[in-house]
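Just the one chain here, laid out as structure tokens, in the form predicted alone.
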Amino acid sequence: MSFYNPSQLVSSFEESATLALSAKAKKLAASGKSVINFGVGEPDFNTPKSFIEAAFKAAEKGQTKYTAVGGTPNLRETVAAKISRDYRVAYSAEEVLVSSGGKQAIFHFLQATVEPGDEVIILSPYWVSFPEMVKMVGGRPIIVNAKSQRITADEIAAKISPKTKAIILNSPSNPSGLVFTREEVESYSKLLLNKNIWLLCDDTYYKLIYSPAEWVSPLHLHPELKEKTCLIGSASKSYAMTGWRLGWALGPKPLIAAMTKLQSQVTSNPSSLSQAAAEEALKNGDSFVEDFRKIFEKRRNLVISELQKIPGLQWMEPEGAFYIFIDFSKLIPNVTDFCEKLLDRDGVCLIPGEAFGAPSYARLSYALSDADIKEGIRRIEVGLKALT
């Protein structure tokens, strides 16, 4: 019998379903099984050579020591300049925290703002870590379930209470790829104009948008929301740098100071070499991002054309990121069981929608080759037929 008993904290939240299933898929592949891994939330491209060279040159010059906790001055200035241009709102380096991935920045935001019992509103379907992180800081995740695929401001307003501390918006969405329309962003923003509620914008995928969708930030429409908004970004997805673990948060100076204080006692600074690579990416990486975006758009179209061959399947139309959220409700009663069998029997990894607050769905990441996409969807069809 093990001496260890899980703490209350560990027992209060769930393991990341996306990481757990992807790890199982990788283990099966390492054992020799043919596996198509649609569960991986990362680009299959290598990090552009110029970003790697920037890190190498930084190492040669001696940038292998601790940096300032919140990031090097050069990188924080670069992030501030990039976000100021893209959001059309002025940010300074003092309003930037650089972290070991966007996930860490989100967690520090919640630690810095949420007291035990506070409520945080999360729109469903949601990224798996949002509710679990809220639980970890003693907050209560309040889930907004849409009557249709698009959530209205009225549905959000119905969940606001005196205990509401923050609302999380994620556009483009992981897991659905949905992008909030200008009208939706305007209606959501108006809910906050006269309320003491934080807005957390997870904009990790904002560079990966597919026509005719348009990405709009609440700050584009209401710059005055800046003083109660925390923006989250990452080098991981758009710049193919998931393993470099580099993200950032922007917000009011007192908030960023508090988040930096937390980071100083948790990890200290993110990797000095990752910071050098990210600086190069943000300054000179837009052409790579556009190339990646075009490839993902073609893959999205391929996925949809292949899924259309399977009668009974429906999905949320992806307008950004590199995910499609598939509705299996007309074909199978238990999507989680189906995903487990699909991996073990057919060698295909999908992430069950239960982890995202939508049990009848599963998430498919199309950050794979065309050949793997076609073969993987063929195996999904085989797996569905085996149930009938």
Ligand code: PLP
The other form holds:
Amino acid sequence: MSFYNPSQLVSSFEESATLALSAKAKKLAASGKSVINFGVGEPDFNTPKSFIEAAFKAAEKGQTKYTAVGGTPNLRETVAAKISRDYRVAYSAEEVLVSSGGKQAIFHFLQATVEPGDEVIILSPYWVSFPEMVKMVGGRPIIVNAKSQRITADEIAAKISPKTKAIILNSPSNPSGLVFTREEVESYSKLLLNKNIWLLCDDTYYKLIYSPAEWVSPLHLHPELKEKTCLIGSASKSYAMTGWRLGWALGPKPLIAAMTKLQSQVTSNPSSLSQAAAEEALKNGDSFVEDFRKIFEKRRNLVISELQKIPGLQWMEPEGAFYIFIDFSKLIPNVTDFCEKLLDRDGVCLIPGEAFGAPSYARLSYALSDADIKEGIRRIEVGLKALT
Ligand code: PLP
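Okay, that is the form predicted alone; can I get the form predicted in complex with pyridoxal-5'-phosphate now?
Every chain and every other molecule in the complex is listed next, the one we just looked at coming first.
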């Protein structure tokens, strides 16, 4: 055995496929190749200036030291106030943990709740990190595959067992952009009312919803679920702050205390300057979010009208976030292979659906300019003709 062999833990999960392929696309672009990168899961907008200025001012005022582990009191108060408004359920600052991204908060939730062998229910197609993180904490990801594109409560119920520790809901979804309807939220919530199962609501994209969809949280319909729910949010996507690494979790005090304890031994606290920027974003950033949302909605419509020109493609109708999940099954047998070749041959990066639990699909992120969207989809059409 080589000294450098990774631990069993590292060998037990996959690296993030989205980050890996996107990195390859960036490398090709840096080497001079023209690349349209539909792989990146981040807004192409700059962080609004007022958020940056808030961080700058904080630095000048000397807020360059460690903060409280779970976040500054001001930011925790701000998150609690915003979430209480948006979810119509009262949260206090003690029920908030601020982390270095929603991703870290999700991981701490799983570390705090899952025992080895516990099952965590995940709806397919899913965000790449959910099953891998569950494996990292010794849990078993239990995937619900829909017969049609929308998952029914019965399909979820069939997967619930005495070992079920948590269910993860992600609406709007990465990778599909799907937003659960009120009826779906109601039927999913009912499954959990009388059970000791944690509900993890990953609401990273809840501010990016497009007409006619409406965003409904299980807590809107059943506030009593608050006692078993962990809400995840992030400054990354809605506020164009991916690089600042700032997200939050809200839940019952014992859960938040356990997650904070974990964070105290891992990263101590999220960046003090990112916290200052996020406070400004949450307090005064709504108009920026609305501007971004409108731009994404137009792009969503543009992507659909361009894709409609390519016969044989199908997709899940995106209602939120900035992704469209395209079904290539009528045109190509191996989508993973196709995505690799498409990047090398035509300079377009799509993320193969395999990593999201749907191998005949690929994810396209439309966080790009209109011109790049049109050119990228033209290249997909050219690539499809050449490679099929
Ligand atoms: N959840 C989902 C569904 C995501 O797509 C992402 C990022 O891609 C995250 C959580 C984590 O975002 P961050 O760690 O940047 O807050």
